[in-house]
Each structure stands twice: as C-alpha cells, then as structure tokens.
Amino acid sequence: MSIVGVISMKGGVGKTSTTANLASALTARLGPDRVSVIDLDPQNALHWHFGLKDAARPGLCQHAGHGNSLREVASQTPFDVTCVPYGAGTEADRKAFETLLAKTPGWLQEQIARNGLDDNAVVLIDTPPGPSVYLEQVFACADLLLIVLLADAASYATIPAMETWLADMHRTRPEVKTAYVLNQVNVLEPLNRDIAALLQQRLGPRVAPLGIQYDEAVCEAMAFQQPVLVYDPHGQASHDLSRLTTWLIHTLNQ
C-alpha cells in the first residue's frame, strides 16, 4: 500500500482539487477499487469533487472518538474512488478531534492499517494549509508528500517555512519522499512563467518534472462535482494529470 499526503504551506493553491484529480487519474490507470482519498481538512470540501452531495454527512471529525473505522465513514463514489470525508461537525467536534490527534500521533496510520486495504492500494490524503496536527499525522504515515505550489510570489515566499518544517520532520522519518508540484501554470503570462522557472532553479530535482497547466475546465469540473478527467478527458489539465500520474506511480515504486 502506498500513502501520499498532499500538502501546502498556504491556502488557495488548488491542493484539494489536485488531490481529487490525481485520485481520478490513478483510478483510470490502476482500475476501480484501488484508490482511496481521506479528507483531513476541516473545510470538508474533498467529497464535492466526487459527486457526494450530502454535505451534512458525518465523517472522521464526528466518529473518530467513538472507535469507528475508516470503512464505516467511507463512501464509494460514482468515479470508483473511495472517499472518507472530514465531516460537517461542530466546532466542539473539531476541537475534540484535534485533541485526539495531538494525543495519539499514530492515529491515522493505525486507522489506515485497520481498514484492510490491499497491498496494491493507493491512499491520498488532503490536509489544511500550514503546520498542524493533521499535517503531523500525515507525515507519520506517508510514503510521499506532494507539496502543491502556484507559480507566484506568495507561494515562493512560503518555501523557507516549508523547508524548515520538512527538515524538522525528517529527523524522525528521513525515508519520507517529498516533491513539489507546480499547479495552474500559465505559460502565456510572463511573470507566471518566470516564477515557475525560478522555482525550478531553486528546488531543482525536488520539483516534479511535470506540472499542471492552468485550465478553466478544472473549476468547471468542480462546479459539476466531477473530476476533470471525467468532465474534460482531452483537456490540458487532464493531459498533465495523466502524465503526472505516470511519474507518481514510478516514484512510489522506486
């Protein structure tokens, strides 16, 4: 089994859509019932990408303290990806969940192990931006961290904080692989193109060799509650995600 955490140091970089669309691209490559997504972001938005319209459906946030397994709160989506939502809990639910995570550093790893997934399964985990108990849980169990960046000055400015956090975490798990993924790259915008080149120069081989170009179909797919590979399978973003998936599978198998 392979576990991939999708993280960022700032919001608004398309982290959740990247998680959902990579899961869809992996499913297209690996086949149904191989890919799961876990939403560890209190925004509770990941399920919308897969047509799960019951926003009030309980999820991890409500059930974590009652001994429920991931399987009990998971939903099989119309797109052959299993989704574990964060859940639309109250503020008290969120605080209790975060207290549990802080007291039990290996909670998520144990839950995934108890879920009975096959050895060839892939789990992608969405997280809120910035350091948090959620991010610590993901680092404790992930094989690979994908760090989503935009090719803009704000994302560039977050790199020192991310690098410091990664260095601290790698002291406990140096084997965790990390890669930066450039999202919404617009090659027609000179500033965007220049910052993308600057990021490539600064981070070198730690940037995934394939980014995701800007494509309005990604937002349109979200509006229709579909992965972009279903909404617009021949579009630029779908093409980029398919190529990124090839790289991702190769990286996980190394």
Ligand SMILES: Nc1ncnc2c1ncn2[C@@H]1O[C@H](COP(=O)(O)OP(=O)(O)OP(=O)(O)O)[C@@H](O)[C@H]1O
Second form
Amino acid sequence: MSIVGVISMKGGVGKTSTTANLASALTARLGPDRVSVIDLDPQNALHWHFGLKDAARPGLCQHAGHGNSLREVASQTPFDVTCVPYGAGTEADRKAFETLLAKTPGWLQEQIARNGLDDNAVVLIDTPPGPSVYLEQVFACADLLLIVLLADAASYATIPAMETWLADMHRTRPEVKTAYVLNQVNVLEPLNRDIAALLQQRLGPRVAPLGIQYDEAVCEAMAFQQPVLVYDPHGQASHDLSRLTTWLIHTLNQ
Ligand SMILES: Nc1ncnc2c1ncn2[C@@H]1O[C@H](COP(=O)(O)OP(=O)(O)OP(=O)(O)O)[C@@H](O)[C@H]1O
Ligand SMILES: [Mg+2]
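Other form of same protein, the form predicted together with the named molecule, not the form predicted on its own:
So here's everything in the complex, that chain up top.
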C-alpha cells in the first residue's frame, strides 16, 4: 500500500483539487477500487469533488468518538474512488478529534492498517494548510508528501517554514519522501515564469519535474462536482495530471 499526503504551509494553493484530481488520474491508470482519499481537513470539502452531495454525512471527525472503522464512514463515489470525508461534526466533535490526534500520533496509521486495504492500494490524504495535528498524523504514515506551491511570492515566502517543519519531522521518519508540486502555473505571465524558475533553482530536484498549469476547467469541474479528468478529459489540467501520475507511480515504486 502507498500513502501520499498532500500538504502546504499556505492556504488555497490547490491541495484539495489536486488530491481529488490525482486520485481520479490514478484510478484511470490503475483501475477501479484501487484508490482511496481521506479528508483530514475540517473544511470537509474533498467529498464535494466526487459528487457526494450529502453535506451532513458522518466522517472521520465523528468516527473518532464512536470507534467505527474507516470502512463504515467511507463512501464509494461514482468515479471509482473511495472517499472518507472529514464529516460535518459539531465544534465539540472537532475539538475532541484534535485532542485524540494530539494524544495518539499514530492514530491515522492504525486506522488505515485496520481497514485491510490491498497491498496495491493507494491512499491520498488531503490536509489543512500549515502545521497542525493533522499534518503530524499524515507525516507519521505517509510514504510520500506532495507539497503544493503556487509560482508566486506568497508561496515562495512559506518555503523556510515548510523546510523547518520537514527537518523536524524527518528526525522521526527520515524515509518519508517529499516533492514540491507547482500548481496553477501560467507560462504566459512573466512573474509566474520567473518565480517558477527561482523555485527550480532553490529546490532543485525536489520540485516534481511536472507542474499543473492554470486551467479554468479545474474550477468548473469542482462546480460540477466532478474530477477534472471526467469533466474535461482532453484539457490542459487533465493532460498535466496524467503526466504527474506517471511520475507519481514511478516515485512510489522507487
Ligand atoms: N490548476 C488549477 N487551475 C485553475 N484553478 C485551480 C487549479 N488548482 C486549483 N484551482 C482553484 O484554486 C482554488 C483553491 O483550490 P483548493 O480548494 O483545492 O485549494 P486548497 O489548497 O485545498 O485550499 P485550502 O488551503 O483552503 O484547503 C479553487 O477555486 C480551485 O478550483
Ligand atoms: Mg483544501
């Protein structure tokens, strides 16, 4: 089994969209029922990308209080990806869940292991921005962390904070692989192009060799509650995500 966390220090860079769209691209490559997504973000938005409209459906957040298995809160989506939503809990549910996560650093890892997924399953985990108990849980179980960045000054400014956090966390699990992924790249904008070049220079081979270009279809797909590979299979973002998937599978198998 491979576990991939999708993280960032800065909000709004495209973690949730990338988690959903990569899961869909991986399913297109690996076949149905091989890919699961877990929403570890209280925004509880990931299920929306897969057409799961019931906003009140229970998820991880309530699961923690009732001891259900991940399987019981997972939904099969119309896109052959299994989705575990964060859940629309109360503020008290969220606080209790975060307290549990803080006290039990290997909680998520144990839940995934108990779920009995096949050896060839891939699990993608969406996270909220910045350091948190959620990020620590993901670090404790991930094989690979994808760090999503925009090619802009605001994202560039967050790199030191991310690098410090990673250095701290790598002390406990040095084997966790990391790769920066540039999202919403716009090759027609000189500033965007320059910052992308600067990021390549600063981070070198730690930047994934392929980014995801800015493509309106990503926003539109979300509005239609579909992965972009289903909404616009021949568009730029779908093309980029398919190539990124080839790289991702190769990286996980290394
Ligand atoms: N490649 C892309 N091209 C165009 N728009 C994109 C692209 N990727 C993401 N977006 C848009 O950017 C916005 C933010 O994306 P998303 O919600 O996935 O970010 P996030 O990092 O998960 O945010 P948060 O930190 O709040 O969880 C959304 O409107 C999404 O549709
Ligand atoms: Mg998000």
